[in-house]
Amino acid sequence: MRDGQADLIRLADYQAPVFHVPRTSLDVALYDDYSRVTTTLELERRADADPAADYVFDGVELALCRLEVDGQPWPKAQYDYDGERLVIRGLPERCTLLTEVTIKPHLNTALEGLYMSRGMFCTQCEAEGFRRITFYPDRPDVLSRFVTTIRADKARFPLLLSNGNPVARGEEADGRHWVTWEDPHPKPSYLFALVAGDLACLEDQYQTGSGRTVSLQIYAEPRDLDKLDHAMRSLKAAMAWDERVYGLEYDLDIYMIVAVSHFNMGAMENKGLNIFNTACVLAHPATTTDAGFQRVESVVGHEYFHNWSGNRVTCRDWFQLSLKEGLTVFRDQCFSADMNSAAVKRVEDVDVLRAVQFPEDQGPMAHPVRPAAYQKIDNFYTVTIYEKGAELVRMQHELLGAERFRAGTDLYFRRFDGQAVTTDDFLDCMAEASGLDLQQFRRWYDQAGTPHLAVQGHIEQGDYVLTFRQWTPPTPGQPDKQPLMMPVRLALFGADGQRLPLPDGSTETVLVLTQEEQSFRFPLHGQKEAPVPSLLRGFSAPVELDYAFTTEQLHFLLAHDDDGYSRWDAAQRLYHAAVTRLLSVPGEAVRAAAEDEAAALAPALRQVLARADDDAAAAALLLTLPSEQALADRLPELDVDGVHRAREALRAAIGEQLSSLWWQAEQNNTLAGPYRPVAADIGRRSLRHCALAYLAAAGDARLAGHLTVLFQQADNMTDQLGALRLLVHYGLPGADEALDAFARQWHDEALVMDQWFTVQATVPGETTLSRVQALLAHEGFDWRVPNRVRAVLGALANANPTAFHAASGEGYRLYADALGRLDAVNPQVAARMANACARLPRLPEGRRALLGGALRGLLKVPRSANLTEVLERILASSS
């Protein structure tokens, strides 16, 4: 490692272990200041290694207290450890090697590895944590079966967790107890978890299709017990649904879940013990919103189908990190699909993937789904390797056919169970398994880049013919590109509103694109009209669609398109050429112009609003402006506050115009009885509040006093959040002390009050940055707890675009001193949120020296590899 950078590890050199690990015994005995951990590994050197290549093992900032191979100790002069590396010289073929180490979990504020979280001990070891444990082949394709034993104080540690089945446990000397787990599953380190603590737990049982009783356990501090109904409900729907599905069974006789407050991630796959931040587990009515719920559904859900995908079979490099990734996220998608609206959750999905990963994807950061070589594999936990990734699975669903691709994952588990495998060998069960020739679809895993689809429709000779022409425009170190194979599920409407038959007969059917221009002819039997298309539905592929619709063929979509994602698409397409428009009206000359926007979107809003009974949820989505950074990302150049201007002005006079119905809306979707998170009460309760944003942007008068009696009499946080939100953002009277009064109440309650803090962290406007100190310096703000962190930074960076662009650079500069302090405490985190500074290179020119001057201040001193790198790749992009 070079100061303040990491090596580069490139895909091409690759190289196989030079040994296998068949068992590991660890003894974790676990103390106030130190923990010691003693390690014995069985070592078999590979049959095609080098005889000659030294054993290689992985230990960061460990204490080597012994060395024995054997049972003898190993020469000091046949050993080196630089604190990194551990390198032992003249190993046998086949030997056993015992080390004891120790480690201070108490100092751990990155996370990594062991640490403790308000007074338990916990890990984190995806991707590179286990070798802060103890001396390791720390990589994936390393699967060893695991013994564990845990010591620690029994008072202050009752429970003691581990992976697989719990076999012995015994009283020791001075009050300590210890447990043994012994998992049966060859795992790799990264999936080893153990958990100290004294916690309450929720249990539960599922019997599995082949009449096994697995027993479900979820653990929590002792306060948040009655916050894991959900969690459990939502965990036995996805053991369920993975055997219905996809046919894949659990495969232990215990399957535990453990609460964090301090975690990294969202929630972690350890084979029998994941470990989950409380953000994705911990549910309850009163503390917790709607989007809450869902989160918990779908994490709890995601982490159990990595059992198969990402545990049994996982992957052999961390360049295939998508394998797992990309292949769960698309199951969990699906899972979360089967138990709420399937439609609403594919615009959902897909408005992360563009407002997320499509800049992630055409900025500084662009990086394929396979990335060609990494410093920190950290920093490649990203959209692009999991919501992308999960694209591509689902263009090959979309390929294939449903049969037809559970056919490829059958193959896929049988084949590889137990094993570490690539992408390439997903592909070919795929290919395998359907017949189909996937290889130029191999080319999604290596481009980076977002594709453009440009297509162009006219009459000829009595056919409607499309034209498709396909481009991905360069990205770093990738200028140029290859055509990709891509589906394009599409339709036809006529003038009536119908689907016109297409040549094989059907009223939609799948287009399978592979060349740079591709011409598909559509017979029009004897109609003179050209139809209106319906491209891209159910957002088929990952691209950019460019095609020249027509207001009129806009609201045709949104009024007659039976494919959610697609009405979703075409009033997305509406507001962009309102705002668009209004970009260019000069100063007060704004508020006219958007009444005249306003009122040309009014008669498809009004059909919304009046078909809402049928689905309120979808509705929602459809009344809802797009945020403003994702209208300014489809803009050559940021234009922060123009933005700002023409999208509050719209929203204010849509507001105005259909008063009445948002106020009608808002008292049609008023639930009575108790809170139910359920998809067809959580769509009404959206659309209330959809209707609740456009009457406070129109400023009605009514308001203040109506949203203050909401926050009052909520039962639930989705309407006491909601009303907490408008008060404060829109300056209404009752705000301040809203504020005051929700700190008071949930001051004990960490999410809640992350909640409390993002809601001042994201009031538009460069006043906010004083806001923001303030949080910064608040007693509740803790620095080490990166939920409190993305509440308030996160909250700032990429949710407040007026307030972190502000044109004196305020922003930029309290977001990098803020990086900087945070680097010290966790690296991987203040990495994560760097990439908030991506957009450098879109920004006006005054900004962008504003930014970059204040991202290579950040540089003048050493930083972790893990921000460097980030900040590295930031700068360059604008040289």
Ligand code: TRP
Second form
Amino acid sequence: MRDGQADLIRLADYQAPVFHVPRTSLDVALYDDYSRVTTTLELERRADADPAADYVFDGVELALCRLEVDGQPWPKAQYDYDGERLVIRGLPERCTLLTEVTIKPHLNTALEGLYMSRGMFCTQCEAEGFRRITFYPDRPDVLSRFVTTIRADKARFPLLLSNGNPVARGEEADGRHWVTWEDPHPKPSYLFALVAGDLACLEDQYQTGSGRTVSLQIYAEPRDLDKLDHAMRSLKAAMAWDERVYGLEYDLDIYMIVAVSHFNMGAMENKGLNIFNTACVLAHPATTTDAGFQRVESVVGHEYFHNWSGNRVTCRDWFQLSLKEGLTVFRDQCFSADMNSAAVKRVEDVDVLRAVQFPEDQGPMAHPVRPAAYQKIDNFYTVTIYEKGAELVRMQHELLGAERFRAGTDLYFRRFDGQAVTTDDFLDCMAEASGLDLQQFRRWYDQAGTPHLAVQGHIEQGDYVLTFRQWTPPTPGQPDKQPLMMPVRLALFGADGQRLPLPDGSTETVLVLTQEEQSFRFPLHGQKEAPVPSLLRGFSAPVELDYAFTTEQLHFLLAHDDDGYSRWDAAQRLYHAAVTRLLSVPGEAVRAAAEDEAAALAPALRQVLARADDDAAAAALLLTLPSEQALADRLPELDVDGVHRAREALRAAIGEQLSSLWWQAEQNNTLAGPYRPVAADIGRRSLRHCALAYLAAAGDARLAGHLTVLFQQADNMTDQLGALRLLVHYGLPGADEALDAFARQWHDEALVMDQWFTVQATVPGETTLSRVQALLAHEGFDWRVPNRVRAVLGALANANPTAFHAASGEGYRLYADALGRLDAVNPQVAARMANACARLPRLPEGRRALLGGALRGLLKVPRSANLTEVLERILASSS
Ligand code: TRP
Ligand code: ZN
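Form predicted in complex with tryptophan (TRP), following the form predicted on its own:
Whole complex next, starting from this chain.
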């Protein structure tokens, strides 16, 4: 299907488009077994383009029926179509091109382009789906004004939506009707969207700061109409937030969101017509967990914020993807922080970055935030582009300060409104608005890998001297790394637990590192003892901090540090150290050793619990051990069984030793009154479930009965699912009955059933693999629904290390088979799921051979370009 390097697309080869498309008119006629797309493009050769250059249009698997130029059929000898690209020769400098094609949406299981989801038509065009709908220069730097007419059967598709405003409608013969939409804002093709269906709508209004009224419409299947309130609340909050924090207003009369069940990603920011995975828009207390409610708020915010950071100012090419995604993730993180608890949100974001992005950056898929080359752009919608990209914007915010950062974004949105630009353009605005020299900072965008920052402190002539040394390990294709500019937020704590005054008169400062090695002196004013440094507060740079904290210092920081991230990091370091020590203890002695470790941690944990009323969510985060995966990732070699045993032993011991406190936390955080998805209540529920989980690990005899009651009486999905998960994962009495009852109650709610599948696929241990086989054969399993596939296979590979990495290799074989099957249905999702195998080079030898063999076996048959690229990169890392 492809031949390796030949398909490589390089940033260095970027060339401006040969022609403009000032106007795009689409006429899409939808029928049961095909759709006819008639496209009229006004074309204009660019003044600076090579006059001899042919006009080239992207178009994948289109059946071309008609091609006319200025109203006349264009001679066959003057164009070629090879199934991917249409080359037209001899076109006049200005002309009108008409193409008519047919496509087959009902056969489209890849879910890119025009496809069907539960009886409705919808589109997904980012990054390169539009070329599956019609011939077009399908690249983000071609901006055009779109007019779209949709035609379909009126009874089955009463609702016909596209970008912009509806401007005309009418009836046709045979019960069909049509609607024409006009989008006044020029946009690239990836922001095009179309929906046809029979949907219910929640409507509301928003008054912009300048007094315009915007109609807000959220569409879903009629049965889900009662699950749209939270998304609407979130949308209005996001609109107000962007006005207040960035001075940015919405720019159309209508804002629509449509919920679809078949969707490759979370959601899509199509201009004026967002399309959302149901999992990111539907929310109801009975069916949605707290995490689900928070996800809806953040994704609704994310897609709304794209209206400026992405749509009004878009990307010149896909190498600049982080221009819109990194900036928009940073914006949605700040939005969620403002809506909930900023400290808790920061810890959650850092946790994801370190647990998912750091491993990516240290493995075979490592790539810069602005990659230099790719085969399939779909494979570069990664945590590096999104989350590390957001960290780069956050560092600029840290370096500039809020006010100058805002001056920088003001300049950026003003200067580049209506244009397709680069990450350099963004940085230029930041530098220009602040007067800072950000030349060196650019390296962050080009250099892959997680930098290490080694810090040492000592006393010298009455001063405390901190020495920083930075280096970045080599990554594929980038052996040598340069020092980076990084902000290090810092405070120093005296023995009394108070912050010491710093030379600049403050008690907290931001050091800006630029060199491989740098030292800073802090006068101690006669004090003899070295202070305890609180480094990288708020996680001010996305680096691996190497500082040889003593256990006492970590306990000190956990008790006294007033930075939420630093306290959490101190706790994480204590847990990592404890589990690592337990790993070297022989099997029979682990229990006893775990009791000693728990006893050493207990005073700190008691203190956290005693203060938990102030911020239950923060307490729950402090009390939760790193995941098995996160623990294993820090070891020289992935030892999944050892980590599982050590971690469970430690949890059991902590559970036992603090048993009465856990029961107390469980009681204190049992909420009266109706469910509310507000930060305070969410925090108390998470602390309660953290306590229950410790009691489960401890094998508390009263727990099974308690969980069964909680499961049966819960008035919300957070409690019901939390109880179910512990019952099933610890194999407690009543687990099977609860699973059956859950399936009976929720068989008709797809998103809830996803959780039912996940709970079972994440039971630790090799025996789960036969359960997973059964789940794949379950009547409710469907390879065409990405959410369901992720609920089983994604959960297995990413959240169940002892099953996935079973010593027999059975997990790998199962997974490789599944990837092959999935690839035939949906290459994008198959390739994303293949990323779970990127830890290959870190596996012990035997397992490495087994996984490598399973993946090589997959490639014996031609696979999609998406899957092939990922598998080849992973396999190249261990050959
Ligand atoms: N731009 C979308 C977002 O981040 C991402 C997205 C949605 C996407 N669907 C996709 C990317 C399909 C690639 C393919 O909000
Ligand atoms: Zn996005």
